[in-house]
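Okay, so here's just one chain, in structure tokens, the form predicted on its own.
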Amino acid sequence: MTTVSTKDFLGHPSGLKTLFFTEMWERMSYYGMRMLLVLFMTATLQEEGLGLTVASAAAIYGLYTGSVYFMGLPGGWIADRLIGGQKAIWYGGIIIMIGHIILAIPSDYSFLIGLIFVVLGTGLLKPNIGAMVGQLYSDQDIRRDSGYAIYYMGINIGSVIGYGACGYLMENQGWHWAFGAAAIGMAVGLIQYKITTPNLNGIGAKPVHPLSKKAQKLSWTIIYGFLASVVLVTYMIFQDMLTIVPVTIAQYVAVAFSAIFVIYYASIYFFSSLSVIEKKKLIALLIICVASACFWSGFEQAGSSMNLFTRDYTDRIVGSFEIPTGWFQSLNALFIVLLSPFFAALWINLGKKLVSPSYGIKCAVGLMIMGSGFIIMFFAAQHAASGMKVAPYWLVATYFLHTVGELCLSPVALSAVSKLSPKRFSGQMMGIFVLTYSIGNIISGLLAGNYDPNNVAQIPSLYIQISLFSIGIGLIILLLGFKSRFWENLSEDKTTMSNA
């Protein structure tokens, strides 16, 4: 592994600056555009939207966000085996930018084509830029965790910029100006990436595990075949040769992703000659995977049902200024920036006092805290059902609880994957874990489809159902966590002793 000793960016390798700003601008484009999707799809034709039902729009939103995470699996493989991380980031960014440019074109065909480009490009860029941050440091470099903290800050700064710029343009200039702003953000990220690529000192320049010439040829044939099938299916949709029902497709994809997760997980558990200890750790990790999928199915309401609630039932007037709908989603990123140091210190101080909750217990608490945020939305929706627009602080409180839940679960779950996975399957297990994001996002879209803006009386029941489901699953995982905490701390040394 290459180690870069240059201290050029906040005491870290100069390559971190390259990756920080590339990711910042990519996230600006991603979150800015993600915020627009459901609002654009449900806006009437007179408002220059697509005029889709909430159920269809939410299903498409779930399919889009779920596919972004799913495509990270082949995207990471392509970088590792075919082209290297640097090229994956470069070409992925270009494809993302093209997608946003297509979305900015007012056309009956541009929306679907643009989304496909963004999904494919993000699948190439996102997993590889995160992996390259780790490659900047040796295994013994104590700056690694700090480097990832700085990198994560870039993600949140980018999302705030995206919500701010695209949200303002959406309200004041129109949808396609906002989509165009996302394209400009990605273009800025690409320009700085190209200029500062030498800072990476060759990291990611070549595939980590290159294939043979014959295998490369076969792989590219499969990739081109997949892309050709995407083009064919898109053409058939536009020619009305293929009828797409978004909700039905989302249901099938959710089942398919879940089946892939179960089959892959079971194959490693039953057919990989694992030790007893490794199997117990995998059971503990499975509990965390379930928590992750359930968490994101609720958390991702931010871009769908909660976004619509903000638009339709929240009093956004402050003096003579109307707060753009999308700006409320930036609360999550702002709270993360404010609260991350507190949570980092909390886990360290608990560890010093020998009171360190297990991964399962932390994830259960995070899931229940996120679910409690929907109790607030339940009461807010009841106020809306009585005919009043609700004050913004209802949403502020909800996003605060969702962020606290995220900080309890998300980084903890990633750490659990790295610790509890069998070492020889660590990469594959991370890929399997990413499927929980995809499953959660698609289920989130299906749940949001029950939001009916024309029947506000039904909205409270949607939020209380999500809350009770999240808290109920959280309680089950909490109880299981008291058992699984013993499995999380088992070591192979104990296995050897017990077998002796």
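Residue numbers count along the first chain shown, from 1. Note that the structure is a prediction, hence the values are computed from the model and not measured. First, how it differs from the form predicted together with ligand GLN.
- Splitting the chain into two rigid parts for the change between the two forms, with each C-alpha assigned to the part whose superposition fits it better, puts residue 441 and residue 313 in the same part.
- Two rigid parts account for the change between the two forms, and C-alpha superpositions put the rotation of the smaller relative to the larger at 23 degrees.
Starting from the form predicted on its own above, please write out the structure of the form predicted together with ligand GLN.
No partner chains or extra molecules come along with it, only the chain itself.
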């Protein structure tokens, strides 16, 4: 595999610049549009929305975010075995852009069709761009964690731009202009990607583990068959031949995604002729995947129950100004942008001193820090339960802890996936990892279903349960992390190597 060791972008290979800006624009379009979704679905027909109930809109939202990340699994496979990461990113981006353009068209049909395009495109782009960041570094390169921290900052700069641009257009021009802005963001990302692809020095240019010609033909037939069935189901929904009950589907999908995660992971582990060392590394990675799924199950309350808590029980008046509820959503991304350089430097400095904590330990700490954020929410909810509105700093402090937890876990886990996966499965393993986002998002939705805005006395117990669960699992992962750190550092040529 090609490895680039030039220092062109903040002391990192220049390919990082290409991936950083492509993902920044893709996330701008994703988060900008995601912010509009529930608001658009629940707005009345007079307000030019879809007039859906909150329950249906929340379930569709959960299904959409879950499916976006679920499609990373076939997306990673297609790159590894059929087309390579570079093409997956390019075509994925084009499909996403077409999806946003369709959403910008005011029509009864555009909503579902546009969402399907974004789901399919993101499935192709997201896992492969994440995997290619790791391929910029050799196994021994201590810049890998820091590279992922920088890449993660790009993700969040993109989401800040998305919230700002789409939020502004939604208020001032209307829904479809805001959806259009997401399309323009993705187009800018694609142009940037095309111009700067040479920076990647051939990384991802070809599939790492290509199929035989015959198997390729069969795979494409299956892919076209799948796409034809998506078209058919969409047509049947439009013709009222198929009725969708979003809440029920969301429950089944949560179980199905978890089962698929287990089956896919187990089949790679047992049936891919892995060496003993590769198997041990996969076990170390499994612990990180569990931490990731638990982390997002708690963290994703931000868009649901914490959003409602902000709206209903937080005193948002400052002088004569009322802070809009939505602004609290961007605190996380802002904190990430502010704290990322600090974390990137921290991992490099710890790496240089050879005291770098293992991936498992960092993820366990991240999960526990996120859980401790919910202790703050527990006290805030108790104040609310006693009839008072709480000051905004409770939420600010919670989002701060959630962000610190996210920075210990999320970019670190991406780095771990790229380091611990067998190279020939890099795209698929990133797809499996992205599936933990999907599981986390859906479980989070189910947990948020216990939030009853009319029964404020119950809210503290929701938050303390999430907190105890996260801290408890975090402690178990911490203990396992002391063992798995040895597996993380195994290499085929030497028995052990220094931690990266």
